[in-house]
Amino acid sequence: MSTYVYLNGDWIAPEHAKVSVFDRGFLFADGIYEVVPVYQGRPFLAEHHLARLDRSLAALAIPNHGDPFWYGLIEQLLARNAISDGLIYFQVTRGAETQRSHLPLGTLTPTVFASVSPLAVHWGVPTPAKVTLCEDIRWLRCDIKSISLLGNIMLKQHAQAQGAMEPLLFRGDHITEGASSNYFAVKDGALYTAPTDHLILPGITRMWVIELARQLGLPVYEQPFRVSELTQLDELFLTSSSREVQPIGQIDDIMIGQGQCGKITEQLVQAFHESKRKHCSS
């Protein structure tokens, strides 16, 4: 938990951070967020996270403070909270008015919030997890990292009730992503993952794993795999900034790779760890 958080130019204790009840983030979820992992005091793939933040802000026509501002916030968050390994959280809403109106009544000053939480960095191969298949009930602009996450929360609650780590979402017969992750299927030595369109959030860890896979000479196809193909997969794993590369051994009652971490997934786990080591030592 942060000792200090940033809110609209002030550094304050979390319990003292307050926003107006007329803030459009509070009333309408009119805002975006971004999460940046930090290893050994250094933000990992930060330029890609900040580019995604810029794309999300632009989609909502909310002004961006610019990369130097965000890098400065990262530096101060780590220093003020004495955290070396952590997850930086940024949130920007359109701002506050003095009454509730669906459309802004004038030019608003965005509300900017930032915090950091400790991250337990691991270096081993995670135990394969269970996921549960769910229809993707979310809106049709999943490429925007919106703070409107009610659909994601409902899906995560359902997954938890099924004893699963994460939902595996589908639209029609196509797998899209998770509630806070991207999925990769492995079949006959090749990787398959949903394309970066409006139906998924383009994960930064997803992007990096594709790059690592290609460095290893593994074929990668950015095309959706099907619900009807799940029983035929050799391996399945998910990616996210907090979980990195997480093997999946079970989808409801379907066992993947006899519930064990597959060889290609393990290769990518190790490649990801090696990229962290290089990042920390460079």
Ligand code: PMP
Second form
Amino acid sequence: MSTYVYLNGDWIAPEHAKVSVFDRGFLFADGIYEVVPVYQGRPFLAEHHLARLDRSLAALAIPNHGDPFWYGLIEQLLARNAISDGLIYFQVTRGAETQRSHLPLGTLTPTVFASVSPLAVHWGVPTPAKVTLCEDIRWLRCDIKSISLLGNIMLKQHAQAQGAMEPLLFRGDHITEGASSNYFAVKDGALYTAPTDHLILPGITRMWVIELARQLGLPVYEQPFRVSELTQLDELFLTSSSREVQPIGQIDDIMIGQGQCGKITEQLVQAFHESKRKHCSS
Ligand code: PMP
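Since we've got the form predicted on its own here, give me the form predicted together with this ligand too.
Below is the whole assembly, all chains and molecules, this chain first.
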């Protein structure tokens, strides 16, 4: 929980951060967000997160304040909240008007909100988790990091009811991603993950894990794994900024590698930790 949050130029206590009921974020979920991990006071892969923030804003034709503004906010958030490891949250909505109208009535000033929450950084191999297979009921612009997350929330509620950490989503015969993560399937020593089209959020952790895998000489295919092949995969893991590399040991009733973390997954967990270490000491 932040001690101070940023809202439209002010630094205030979270309980005093208020926006208009006519804010288009509140009325229409007309906005985007971004989450940047921070290790030892330094934002990790920040340039990639800010590039995605820029793409999300451009897709909605909402003006961007620019990278120096966001880097300044990161510095201030960490200093004012005395946090060294955490997750920075940025949200930008199109702004507020004086009445509700699907199309904005005039040129608006975007609403900018930022907060930070502490993150307990882990350095071990996470315990393999369970996922549940679910039809991807979300819209067709999953590449935009929209604050409209109703589909994701419903899918996560379903997964929780099944005792699963995350829903593993499919469209037709293709696995797309998790509700707040990307996936990698391992088969015969190669990695498979869905391509970065409009059906997935192009995860920054996904991008980084592809880079680490290539450095390790592991083949990576950006092509979706098929639902019909799920019983044949050797390993499966999820990636996200908050979970980094999360091994999966079970898809509904299908056990993967007897529920243990696979060798390639473990190699990538270690490579990820190593890259964090380098980031902290560089
Ligand atoms: N897909 C979805 C739908 C997500 O919400 C997230 C997390 N924001 C991801 C993938 C993973 O993205 P990242 O690695 O940038 O955290």
